[in-house]
Each structure stands twice: as structure tokens, then as C-alpha cells.
Partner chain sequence: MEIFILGFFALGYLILGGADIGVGMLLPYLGRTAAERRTVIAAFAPFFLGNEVWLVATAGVLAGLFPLLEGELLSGNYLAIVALLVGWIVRDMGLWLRGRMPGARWQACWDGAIVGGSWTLALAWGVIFTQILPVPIVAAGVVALLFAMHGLAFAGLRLTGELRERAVRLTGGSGEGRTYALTAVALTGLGVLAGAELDLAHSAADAGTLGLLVPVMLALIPFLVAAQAWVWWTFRARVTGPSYL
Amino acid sequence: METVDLARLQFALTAGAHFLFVALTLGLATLVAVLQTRATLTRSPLHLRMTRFWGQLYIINYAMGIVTGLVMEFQFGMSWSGLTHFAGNVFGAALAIETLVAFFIESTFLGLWIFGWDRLNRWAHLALIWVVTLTAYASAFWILIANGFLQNPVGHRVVDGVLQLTDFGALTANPASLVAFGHILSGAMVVGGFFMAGVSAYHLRRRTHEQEFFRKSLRIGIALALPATLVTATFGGLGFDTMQPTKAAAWSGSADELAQVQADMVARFGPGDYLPPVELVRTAGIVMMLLFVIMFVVAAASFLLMLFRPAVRGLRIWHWLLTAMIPIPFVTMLAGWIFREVGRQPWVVYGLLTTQDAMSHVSPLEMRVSLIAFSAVFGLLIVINYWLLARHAKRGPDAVALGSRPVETPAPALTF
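In the form predicted on its own, the structure of this chain alone:
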């Protein structure tokens, strides 16, 4: 395998792994904010316990996501200095805003929310989780502004061999970014909804004593997942209108269309192979579509079943199915991500900079060592995250530490 292929594999592994944490973070943050809003308005002890339980799972996933994001930034700078040099003046601004939003605003307010239980006014505490949720949305928005520019470069000009931003409005209104933002955000709601429903189904199947707690949680998860699948499909359909010609030809698989697009690209850019890996793009797209159909059918059937209390409490085969569905939205999002990113190859900035030219001057040995190191780190983080989430999810709401009152330190007794 050539060095550029190793670099692409490294980016795919790190970005794909980080993407999994981001999707669950966005979905769970929304659910926790809604639960705390209900608890604050109604003073419901049950919804307050639900906020604490699902909030603790959210925090575990968020912490791991931050770590993977830091590692990804490091590999980005090490392997893709050509991209930074050529287009950093344009898409670097969006990445910088995302970093400020994620690391300073979101993290700060999340810290206040974690340590503000029983110390802040309940309305102020509610406002904190909504700030955290909205800044998570803003972080995703600016990442997709940067990614949308790579897919469909707008609002720029080339000066002395590098890009300069000329129209910030065009950059932020890029259809390739806005459609993807709607698609990703609604997809994250599908992830969060199926996660909540799956964990709840596990406890209902095991007949734990928290039946009312997880019956309500299962309904909330399904009530979010079903409409979110429809919104995701809508934005996904709109996304086909913003695809590059080469990706559209790869998706169709038509030999005539592929030949025509290749000829057009040669006429425009000179000799070369401008087609993405056709089979990989088609396979990723088909997997994404099939899994979406499965999720829609399960969510629609679950929506009907949850209307009947006996089914929610006792239909174990349904509980098994919902628990088994937890990883499906993650796999679907990864397939969609491969379809989106691989489909624009061999370009990093479509029509302006190839992957080969975007690479840093890294030796094959250095690239292999870094690939092994990054793979090991990300693999370890994924295993730890899965173990922590599963451990705390199985323990149930009685074992939640978030928001629990600190143990009063006894005053020392005089012994004389």
C-alpha cells in the first residue's frame, strides 16, 4: 500500500471513530435537555432521575469524544499539511470557530451543569444544559461548513497558489454544508433515540424494578427516532442534488455515465484518473439505504407497539429486537460517511486540490508507525467507551453519581 493510501486509511479510521462519539453526543444532549425541561416545569421526580441517568451516559460519551477529537486534530496537522497550506485560509476559519465553540463554550457550560446540581437555581441549571446542547449543534454546523467547502468550494479565489476567502456569506450558505448539517443532525437524533430505546428495552426484558422509569424512556426514544428517520431521509434525498458528478456516476454504476464524466474531467483538468472507487462508493450507499429501511420499519412498528402498555412491559421479543438495534444507526452513519467522503476522491478540495498533493512529506515508515499508533489509541478509546456506557447503563438509575448530594463530612468529635 502506498503512503498516500496509508494516510487516507489513517484519516478514515480516526474521523470515522470520532464521528461515532459525536453522533451519540448530539442525540443524547437533546434528549437530556428535553427531559430536564419537563422535570423543571412539572417538578417531576421521575423525570429528574431520568435526566440524571441519561445525563451521566451523555457525559461519559462526551468525554471520550473530546479525547478522540484532540487525537484527530494531531493527525490532521501531521499528514495533511498540503491541504492546510493551500486551503487553510478558507476552511481553517470554520475549524477555528468550531474549536472555540466546542472547547470553550460547550465544555465550560457542561462543567457548570455537572457541578451545578443542587447548587444553582433550577432555571439557571436548565439554561446550562440548553446552552450545552445548542453549542453542540453549533459545533457540528461549523464542522460541516468546513467539510461542505471541501465538497463544493465556494466564496474563494486563488492568489499566489493558495486560496483566499472572498465571500463569507457564500461559505456559510453553501448548499453542500446546510443539507449535510440537517442530515447529520437528524441522523444523530436517530442514534440517540434508538440508544435510549435499546437500553430501556434491556431493563424491561430483565424485569428490573425500574419498570416505570424505562417504560417512559423507551417511549421517548421511539417518539424521537421515528420522526428523525423521516427528516434524515428528506435531507438525504436533498443531498443527492448537491453531489459531485463523479460521485453521482459512481452511485449509478452506469459504464456510459462513468466514461462521460471521466472524459469531461480530463478535458477540464488534463490527463488522469478522476473516478472514485466505484464499488466502495456503491456498497456504502446501498448499506446506508438498506439499514435506513430497517430502522424505519422497526421505529414505525415500535411506535404502534408502545401505545399498548402490556406490550411495553412484557413483549420480550420486541425488547430483544430494540436492544439489538442499538449499533445499527452507528453503522448506518459510518456507511453514509464513507459514501460522502470516498465519493469525492481523488480530490480533497473538489476540482482544486488532489489527495496526493494535499499530503505532507512523510516517509512510509513514519506513516506506518503513526497509523498503528492512532489505530491502537482509537481502538482502546472505543473499547473503554463501550465498557463504561454498558457498565453504567446496566447498573440503572440507582447507581447514578451525577447530581447526587455530597456526603456530609462528620465533624470531628472531641475525645478529651
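Can you return the structure of this protein in the form predicted in complex with its partner chain rather than the form predicted on its own?
What follows is just the one chain, with no partners and no other molecules.
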């Protein structure tokens, strides 16, 4: 593989890993904030326990999201200095706002939320989780402003081969950004909703003693997942209207359309291959839509079933199905992301800068070293994250450490 392919692979692995963590983080943060609001308003001990249990899972996942995110932020300068050179005035501005407006506050307040349990006034503590949740949305918003600019560059002019920002309003009102923001945020709610419902169904199926806890959680999860699938689909539909011509042609798969777009692009930009990998884009799009249909059917049926207490209590096949559904929204998210990002190739800034030209002068050896190092660490992170999430989810609310003052237990004496 050429260095540019390695750099793309490296960025794809980083962004993909980050996206998996972020999707769950956004969904769970919202659910935890709602649970804590209920717990704070009603002083219900059950809701407080729910806040702590789901909050613990949220934090496990958040920590992993952070480390992949920071590698992504540094990769722009490391591997894609052609991009920062050419589009830094516009693209960099959105990244800068993201780190300061959103991420800085999110992380600072999350630390306070985690460690400030029982130290802060309960209203202040509640306010913290809402600030964390809203700044997480803001973070996603600014990242999608940056990404939307790559998909559909607006509000700029080219001066001496470098972009200048001319219209900040147009940059933030970019339909390619706003539609994606709505689509991805609601998609994250689907991830969070199915996750909560699936974990709850696991406990209901195993008939653990936390019946009331998980009946309520299951209902909350489904009650979020069903409307969220509909909102996601609506924004997804709008997204098709904003698609680039080459991606639209790849999606349709028609040879005539592809030839036409290719001819148009050659007329505009000179000779070259301007079509994205058609099969990959189409397959990703189809997988996304098929899985959406499955999720919608399961969410709608579950919504009806959960109105009947005996079903929530004892319909084991449904419980099993809900648990099996946990990975589906993640796969859908990744498929949608491939559809969106690969569909824009060979451009990094559509119509303005190709991926090839965006590459830094990094030696093939350097790129291999970093690719191996990051892939190893990310692979380990993903495995540990899902293993820990599963372990903590299985052990149930009794084992939660969040918010309780830890006691150092003496290590057991080894007997061998």
C-alpha cells in the first residue's frame, strides 16, 4: 500500500473507533441526565441507583472515547498537513471552537461530576451532568461543522491557493453539517436506547432480583429508541438531498449516471478518476438502511409489548432478542459513516482538495510505525471497553462503585 493509503487507513481506524465510543457516550449521557433529574426532583432512591449504574457504564465508555478523540485531533496536523495548510483558516476554526467551547468544559465538569459525588450540593451536581451532556452535543455540532465543510465547502474563497473564511454564518448554517448533526445525534439516541433496553432485558431474562430497576430501565430505553429511529430516518432522508453528485451516482449504481458524473468532473477539474469506490459506498448504504428497518420493527414491536407488564416480566424470547440487538445500532452507525465518508473520495475537501494532496511529508516507515502502534492500542481499547461494559452491566447495580466512597480491601492471601 502507498503511504497515502496507510494514512487513510490510520485515520479511518481512529475515526471509526472514536465514533463507536462517542455514539454510546452521547446516548448514555442523555439518559443519565434524565435519570438524575428524576432522582433529584423526587428523591427516589431507585432513580438514584439507576443514575449510578448507568452513569458507571457511561464513564467507562467516555474514558475510551477521549483517548481515541485526541489521537484524531492530532492526526490532522500529523498526517494531513496539506489539509491544515490549505483549509486551516476555515476547517481549523471549527476545530478550535470545538475544543474550547465544548470539549474543555465537558471534560472539566465530568471530572467534577465523577469525583464530586456527595461533596456537592445535589442541584449543582445535577447541573453538572446537564452541562456535560449539552457540551457533548456542542462538541458533536462543531465537529460536524468541520466535517460538513469537507463534504460541502461553503463560506470561503481561494486566495493564493489557500482558503479564506468569508462567511461564518454560511459555515455554521451549512445544510451538509446541520442535517448530519440531526442524523447522528438521533442515531446516538438509538444506540443509547437499545443499549439500555438490551442490558435491562438481559437481567429480566436471567430473573435477577433487580426486577423493578430493569423493568423501568427497559421502558426508558425503548421509549427513547423508537422516536429516535424515526428522527434519524427523517434526517437521513434529508441527507440524501444534500448528497454530492458522485456519491449519489455511486448510490444509484447506474453505469450511465456514473459515466455522466465522471465526464462532468473531468470537464471541471481535468483528467482523473473522480468516482469513489462504488461497491463499498453502495454496500454500506444498503447495510445502513436494512439495519434501520430491523431496528424500527423491533423498536415499534417492543414499544407495544412493554405496555403489558407480563411481557416485560416474562417474555424471554423478546428479552433475548433485545439483548441480541445491542450491537446492531453500532454496526448501522459505522455503515452510515462509511457511506458518508468514502462516498466523498477522492476529495478531502469536495471539489477543492484531493486526499492525495492533503497528505503530509511523512516517510513510509514513520507511517507504518504509527499505524501499527495506534491500531494495537485501539484494538486493545475496543476489546477492553466492551468486555468491561459487559462485565459491569452483568454484575448489576449492586456492584457499582460510582458515588460511593471506596474502601481499600486488603488483598486476599494467596493460597497455592
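The term rigid core refers to the most C-alpha atoms you can superpose between the two forms while keeping them within 1.5 Å. Positions refer to the first chain, counted from 1. This is a predicted model, so every value here is computed, not measured.
**Q** Using a superposition on the rigid core, decide whether the Cα position of residue 77 changes by 2 angstroms or more between these two forms.
**A** After core superposition, the C-alpha of residue 77 moves 2 Å or more between these two forms.
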